[in-house]
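Below, in structure tokens: the form predicted on its own, a single chain.
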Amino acid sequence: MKFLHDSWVIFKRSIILSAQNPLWIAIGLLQPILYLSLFGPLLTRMASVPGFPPGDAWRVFVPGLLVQLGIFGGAFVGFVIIAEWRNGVIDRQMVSPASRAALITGRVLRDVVVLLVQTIILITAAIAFGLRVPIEALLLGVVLVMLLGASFSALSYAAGLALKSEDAFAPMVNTFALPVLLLSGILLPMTLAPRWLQIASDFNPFKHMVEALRAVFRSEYFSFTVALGFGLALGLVILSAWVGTRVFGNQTK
């Protein structure tokens, strides 16, 4: 019960900032929906080319744009605990009795609704543009993107706390970014690359979840792909839990 109530008390902070702020929020959700409404027509014309997968070009889109703002709407929460940290609210919050896992799941929580608001516009913004799937296809892509999103906000705080420097923090989360973002097949499906890109692409497990996506939104409920895909990111849900809850206990040492 305590950890409970601690995890609700640093949550309900964490939304007040971020309601007295919304602009981050909205620019967080730019960059997918300019991809949505820039990029995506152009695969409309790709759809008959050898390698597309099945299906029309937006049912191979948006999975991809979802896994992405999965992703990306967690991995850059770190600055905002380089700043708590500079401004010494980590520290208070270190003193107090206040559960350590508390310190990061009520953080966590923050981001996993504001994700939530993020995916429902762009799913939206996806369905005007003309994507028809089943709603459970939805609800099960929703669900993919918390997980993402909760893994990356606890290790991008892990990670932030971890060097406590923007310096330090900005380069390794561009490092990261560059081959997610290419070997995923985030943008386009790996089946048009060439064959020593798809092998490339096989061990970046983010591939694996853009995989499973697009097969839920084929109706392809209980395939392989879909099981690897989200074992995947429940997988990463459970280390990077681990991860965050351990950095945060060790500041204390």
Contents of the next structure:
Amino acid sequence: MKFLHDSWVIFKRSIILSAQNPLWIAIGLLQPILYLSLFGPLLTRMASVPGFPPGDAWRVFVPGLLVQLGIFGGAFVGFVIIAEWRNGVIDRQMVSPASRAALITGRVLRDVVVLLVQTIILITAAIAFGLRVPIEALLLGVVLVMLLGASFSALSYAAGLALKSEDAFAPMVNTFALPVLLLSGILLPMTLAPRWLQIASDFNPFKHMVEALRAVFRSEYFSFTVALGFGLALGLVILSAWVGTRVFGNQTK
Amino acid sequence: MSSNDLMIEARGLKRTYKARKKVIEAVQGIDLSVRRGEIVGFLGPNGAGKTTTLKMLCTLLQPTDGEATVAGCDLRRDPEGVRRNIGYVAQGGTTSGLARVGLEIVSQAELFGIHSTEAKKRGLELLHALDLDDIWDRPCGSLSGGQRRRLDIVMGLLHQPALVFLDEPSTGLDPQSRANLWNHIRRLRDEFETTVFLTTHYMDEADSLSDRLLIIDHGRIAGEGTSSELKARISGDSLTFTLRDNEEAAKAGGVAGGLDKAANVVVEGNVLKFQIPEGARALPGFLKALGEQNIDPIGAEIARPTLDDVFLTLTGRSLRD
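Given the form predicted on its own above, produce the structure of the same protein in the form predicted in complex with its partner chain.
Now the complete complex, all chains and molecules, led by this one.
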């Protein structure tokens, strides 16, 4: 009860702060919208190339963009917590009797809600460009983005709070982001890749999540691919929640 | 004194850090007691271990060793109880510059289980008490340095704690804002009966604000007492006399040397200087003794010792180092 109450208090404060600066929500959307409008049309021509997976270009491309939004929507929130720590907000909240887990959960919830708004806008735009998939597939897509967003937000807060320096945090996120992006088939499906690159990408869990969502967008709900992708996302949420809570708790060590 | 009258009781509080395989002892075993209703100043140079000690007492840092009871709760076994009963105002501020004052106040109070309506009522009352009317809807970042610092204090008082920790409350403020802040801190104790534990590296702040001082240096308590006790005990007052000529000065030096507790007797030309506890009280007797030898000083001056002198005597270095 106390955990829920405290999470709600932290969530409320954070979401009001976000709502005061809607520009940041728009900036977060800019990248996927640009991909959608400037890169998507290129892909429609490529859908006939051998090795391109089944389904039209939009059904292959939009799942990648959604996974990308989930990852990058959460990955940078560490900057926010470094700023809050520097302002003394974190220490002030740590000296209150609030549940330690709630201090991070409330913030993650805010990021998930912001991400939900962004996802809905992105999907609406994609439909305008020509995406045609059943509503249940879209809903599963939203769920996957939420799971990824929650994970990355928690991990990003943990990293930010552990490093306490923008100068250390920024290169860390970038070092992580590029290989994840290139090896996940977010932009182009890995089925187009040479054998060695395909094997390398098998070790990237985010590739399996993209594959799972592409399967869902082909109306394929019950398959190993789908179970693997969503299972990995679920596992990641649990792992991230544990890491995040631990880092917050260890602040007093 | 019953233990109920103690707001803080710490025994052997210690904190070590490991940095590059070296163990750094930031705080090397501190004993301290603070009574209910006291304003206690924790004085020491930068890096002496003030903030580390404060963070331990506020549950922000786990002590490496030692134990403490803070506001009636055991620091190790019941950190949540400690948090419920103390206010903590950190050195670097407590509010986000982007957030509006009302948002920070209500969210902070809610973390203590206070309903938002009651939180707003208390917040407005406290803002009024600290001369911060009409800032409820302003972003914290738009306040002046002095206003924001007083807002930090409001944030620490919302749950009406019996004990407040202030870490370097007036650092970075202009002289007027500082004097204003001190008045507010005194009123806290006088009107709300709040016990105040504050750290500072400013002598004037420690001197004018605290009922009692704890001096910390190199992670240890180097001295303790009221400002005047510390000054009387350690340095004594400086007495300076100007005499008609060098010969008289030398004779007067001899008289001074014979006084009980006189120290550091120095004669330079026709000027005599020495230190003695409670100089104002010693002066008439000394003048009388001089009169018996027909020595008649043409000038006399008593200088009260400063806390700087105290610090120098206790630690062998100046607070400004």
